[in-house]
Structures are given as C-alpha cells and as structure tokens.
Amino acid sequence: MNIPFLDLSKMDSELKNALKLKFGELLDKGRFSGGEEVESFENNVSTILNSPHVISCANGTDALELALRALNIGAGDEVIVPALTWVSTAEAVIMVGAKPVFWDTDRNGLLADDWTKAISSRTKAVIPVHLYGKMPNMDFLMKKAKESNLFVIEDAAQAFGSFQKRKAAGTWGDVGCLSFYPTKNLGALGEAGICLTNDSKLATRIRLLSNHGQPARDQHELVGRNSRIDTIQAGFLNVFFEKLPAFQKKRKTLAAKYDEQLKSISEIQLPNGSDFGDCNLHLYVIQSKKRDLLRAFLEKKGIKTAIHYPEIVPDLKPYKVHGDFEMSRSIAKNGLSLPLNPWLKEEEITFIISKICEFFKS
C-alpha cells in the first residue's frame, strides 16, 4: 500500500463537487473580501462553538496577534507558553515587543501545572495550547490565572471541535485564537482564522485591529493591520461545516481502532486524554523510544508519517533560551504522528496497525 500522511486531493467526488459550485458562485456575485458568506461563517462557528463574538482574521498566527494586541500586551511584558507547539505561539508573543516565558508540558504535551512558576512582576498573560486537539484542565488553568491577574489566551488552532464540560476550545478565556489551515479538521482551501470571546468591547477592538483601525470605510480610530478573511476561503469553510459532523465521526472510528489494537503494546505509548466525547482528535500521536526507527520501518512499507515537533521552540534559533523542559524535550524526541483523517479507509488502518505491530514483535 501508500498511505499518505494526508492527502487533501482524496476528498470525495461530492464534496469537490460543492466546492466547485460555491467557487462558481462566489465569482458570478463578484464580492471577494466581506459579505454574505464571511457573516454565516461567523455565524456558523458561534452557533458550532456558542461563541458570542466571533471574528474572522487571515490566520491563527494573526489571531494569536490580534489578541495580544486587543489586551494591550506589548514591549515590557512577559507571557508564558509551552516550550513544545507551534512556533506561531511565542512569534506572535514577539512581534507585539512582549517576551514569551517557556514552561515546559505534561505527558500530554499540555502546559503543566505547575506553569504559575513562571509567573512575575511582568507576566500579563498566559497561553496555553490545545495541543493535538487535547485541552488542559481549564478549571485550574483559570482559577490560577484569575488569582494571578492574567489574561487567558487560548491556542485552540489545532482545537476546532474540542469540547471541555460542554464548553468549547477558545471559549474559556479572554480571547480564543483557531486556525483553518488546510490540514486542520475544519480546513479551508488556503488560509483562514479567527478570534473569539465573551466580551463584546474586546470583539469590537479586534474587529477595528484585524481591519486598518476602521469601524466603517475611511473612518480610522485606532492604528490596525489587513488581517480579513478571504471571502471565498469563507465560503468554501460554509460548505465544510456540512461534512463536519460526519468527518469527526469518521476520526472517532479509526482513533478507536487504534487504541484497542495498539494497547497491548508495551513499547508504546498511546495518547492519554483524547476522550472521544470531547477531543477533536486532529492529530493521533504515539511515543516510543523507538520512534525513529518506527517511522523508517513504516516509510518502507509505504506509509508516511509524521513528528509534530521535531524540535522544542526554546531550542530553535530565533527563541533560544536555556531551561530544563524535560517532558517537551521527550514528546519532540518520542513522538510520532499516525495518519488519522477521514479520507482514510479502514482497510489502511488496519495495514498500519498490522506494520506497527510486526515492528515490535521482531
């Protein structure tokens, strides 16, 4: 077999069938910035995410950005983040002049409780990330946070669809930040992204932020930044809610084959905390001391996979930092990513399971 990572050209016939016809339309109304279809994507995720205030931006990297800068965070300032995600995180932390804290995770990849360490007289904010679609306890994480002072703002890029006490990812802080690359599990055909929260003066900043600082065409009222989402990328989102449900669905069956068959293997260990109930399930992610030589074995056979993060963002070049994130250190060197998405058949699960497994046992 081949089995790719994901392969965004296996979308069935029906659906690129729709996207060809909303592409149509949008091109026969001529509005390709605002509109229509961007007020029913916003309304589509409130209603999805019951969300008061939702606002569309170009990307999760300009959401996280938009956020910091509604909340007035800036030069001076201290927001602390998890040594292992995205490096859009602590980039967005530096490009609005404030300095990005690292803690390190739990098992999980989570930030770890014990984050309130990292506080001090400069911290104004927290980030933690709803790594892999998992989420932390956020009970605690804003109960410390409201002792403390600090603005809570979520990363859910990789959340979309996370639910926690039937609250959703990106709703429990100050600000929720989510992306729709194409590889997330609501993805859009380029990029897309978006902010939400329950304060309505803090959506009306943001809003001004994301558009030049203009409530209305030519009236300026604050210094912002072109940060709008694309129309069309609005509208092929609106055709993508309608397959959501039954995409999710599909991901629960195939991470749930993947629990029972792969449980029995020691030299394995599965994600904790994907509770199908509640996580999206973007990404399916093992660790094994033998991970490398896994991924070659399984590249051999024909199925490709992947490491999300090779490296911690405290080791990279541009966010270089000493400090001891043992537990993120060991997800970037253990950890290795199955294919998990709904275009995969489950004849090929059942093949990779079938590799994983006579890997092991010789």
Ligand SMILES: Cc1ncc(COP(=O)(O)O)c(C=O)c1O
Contents of the next structure:
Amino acid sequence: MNIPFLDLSKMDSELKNALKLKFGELLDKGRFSGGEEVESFENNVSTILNSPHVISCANGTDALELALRALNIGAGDEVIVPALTWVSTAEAVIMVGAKPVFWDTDRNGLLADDWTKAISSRTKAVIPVHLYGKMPNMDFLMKKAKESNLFVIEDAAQAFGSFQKRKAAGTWGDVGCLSFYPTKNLGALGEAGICLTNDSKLATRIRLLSNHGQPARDQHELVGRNSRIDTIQAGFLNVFFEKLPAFQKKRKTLAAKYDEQLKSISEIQLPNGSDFGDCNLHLYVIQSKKRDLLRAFLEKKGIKTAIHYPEIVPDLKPYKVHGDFEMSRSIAKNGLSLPLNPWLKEEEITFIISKICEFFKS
Ligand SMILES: Cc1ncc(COP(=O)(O)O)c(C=O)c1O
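Mind giving me the form predicted in complex with the named molecule, seeing as the form predicted on its own was just shown?
Full complex below, order starting with the chain above.
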C-alpha cells in the first residue's frame, strides 16, 4: 500500500465537479474581489459557529495580526503564547511590535493552566492555541484572563468545527482567528482566514484594518492594509460547506478506530484533551518514545506520517528564548501525526493500525 499523509488530489469526483462548476460560474460573472460569494461565506460561518460578527481575510496569520492591531497591542506590550504551536502565533505578535512570552503546554499540547505565572505589568493578552483542534478548559482560561484584565485572542486556526459546551472554538475570546489553509478540515483551494468577535465596534475596526481603512471606496479612516479574502476562495469554501458534516463524521469514525485498536499498546499515548467538548479531530497525534523508529518503520511500509511540530517556537532561531518548556519539548520529540482525513479508506486505516501493532510486537 501507499498511503499519503494527506493527498488533496484524492477528493471525490462529485466534489471536484462542484468546484469546477463554481470556478466557471465565477469566471463568467467576472467578480473576483468582494461580492455575494464573500457575503454568503461570512453568513455561512456565522450560522455554523453561531458568531455574530465574521470578518473574512487573506489567511489565518493575518487574522491574528488584525486581531492584535484592532486591540491596539503593539510596542512595549507582551502577549502570552504557548511554546508549541505553528510559528504564526508568535510571528503575528512580533509583526505588531509586541513581545511573545512563551509558556509551556500540558501533555495534550494546550497552553498549561499555570500560564498566569507569565503575567507581567506589560501583558496585554493571552493567545490559547487550539492545537490539533483540541481546546483547553475555556471557562477557566477566560476567568483567569478577565481577572487580570487581559484580552483573549483564540488561535483557532486548526479548530474550525470544534466546540466546548456547544460553544464554537473562536467564539469564546475577544477575537477568534481561523485559517482555511488547504489542509484544514475546511480548507480553501488557496489561502483564506477569518476573525470572529461578539463586539460590533471591534468587528468594524478589524474590517477597516483588513481593507486599507476604508468603510467605503476611497474613504480612509485609518491606516490599514489589504488582507481581503479572494472571491474565488470564498466561492470554493461555500461549496465545501455542504460536504463538511459528512467529512467530520468520517474523521470521527476513523479516529474511533485508531482509539479502539491502539489503546492496548502501552508504549503509545493516544490523543485526548477533547474531554471538555467536541473536537474536530483536525490531527490525530500519538506520542511515543519510539517515535522516530516507528515513523521510519511505517514509511518503509508505504505509510506517510507527519510531525506537528518537530521544534518548539522558542527553540527556532528567529524566536530564540531560553526556557524549560519541558512538556512542549517532549511532544515535539515524541508526537506523531497519523493519517486522518475524509479521503482515507477503511482498509487503509486497518492497514496502518496493523503495521503499528506489528512494530510494537517486534
Ligand atoms: C496554530 C496555527 N496558527 C496559525 C496558523 C496560520 O494560518 P495560515 O496558514 O492560514 O496563515 C496556522 C496554520 O497552519 C496554525 O496551524
């Protein structure tokens, strides 16, 4: 067998045809920026996630930067971020002139509950990252942040469709930032992102910032930038919405198989941490001290896996900070993402499981 970690060319032909039709339709209309597709995309997100204000933008990294700027976070300010995340979380903080203060994660890769120890007189915000689609205990996090007058910006880039107590990832904090990078559960055929907020003034400010400060063409109220979503991407995402419930169901069925059949292997720690709610299962990350050997073994058997992420952000050259970050480092060393996507066949999952069992028996 040859099982890729994720191969987007494997989308079913019905879906590919719907996307081609959408492309043809938009080409005939000749509208490539703004317009009805963008409006209906924002409305779709608003309905699914039950969020009153949805502001689309060019990608998830921009969403974080727009959120920080809209909250007036900049030079001299500190923002607490987890040590284990995709670089964008810290990158956006630096891009607005503020300083990321890294804090360790728990064993599930989520910002550890004692992050409040990182608060200083300069701290303005905390960015919990819903890594792999999992969410930390949000009631607890929001309470702690509000006690210290901090803004909460959720990095929900990986968490479209994750909920906790029936409240969507991205709708708990002051601003929620999501990504529609192609590999996400809901992925565009290019780049796209959104900011979510319950605050109408903040929503207006984010929208202005994302469109050169313009409330209307040629009126400029503040210095902004261009971070608009492409109409074509909004159109594609509108097509994907129809498939999303089936995709999510498939992910859950496949993840349940992994859970059930790998649970007896004592040398593997299965992913958990979705105990507080309903995880979107963006990534299925196991942890094992034999990670590298297992990965090489699976590769030989034709199974591709991935590592999210091999190094923690404070260990990367541009972000270098000394610190303990013991749990984050342990996950970077031992974490392995197994294939999990809607195009995987049942027999492929069975094959992956059988090879993992074979490895640990030998
Ligand atoms: C945790 C996290 N934050 C931010 C981003 C940035 O999103 P984008 O790639 O759309 O800029 C990503 C994307 O992979 C991510 O995984």
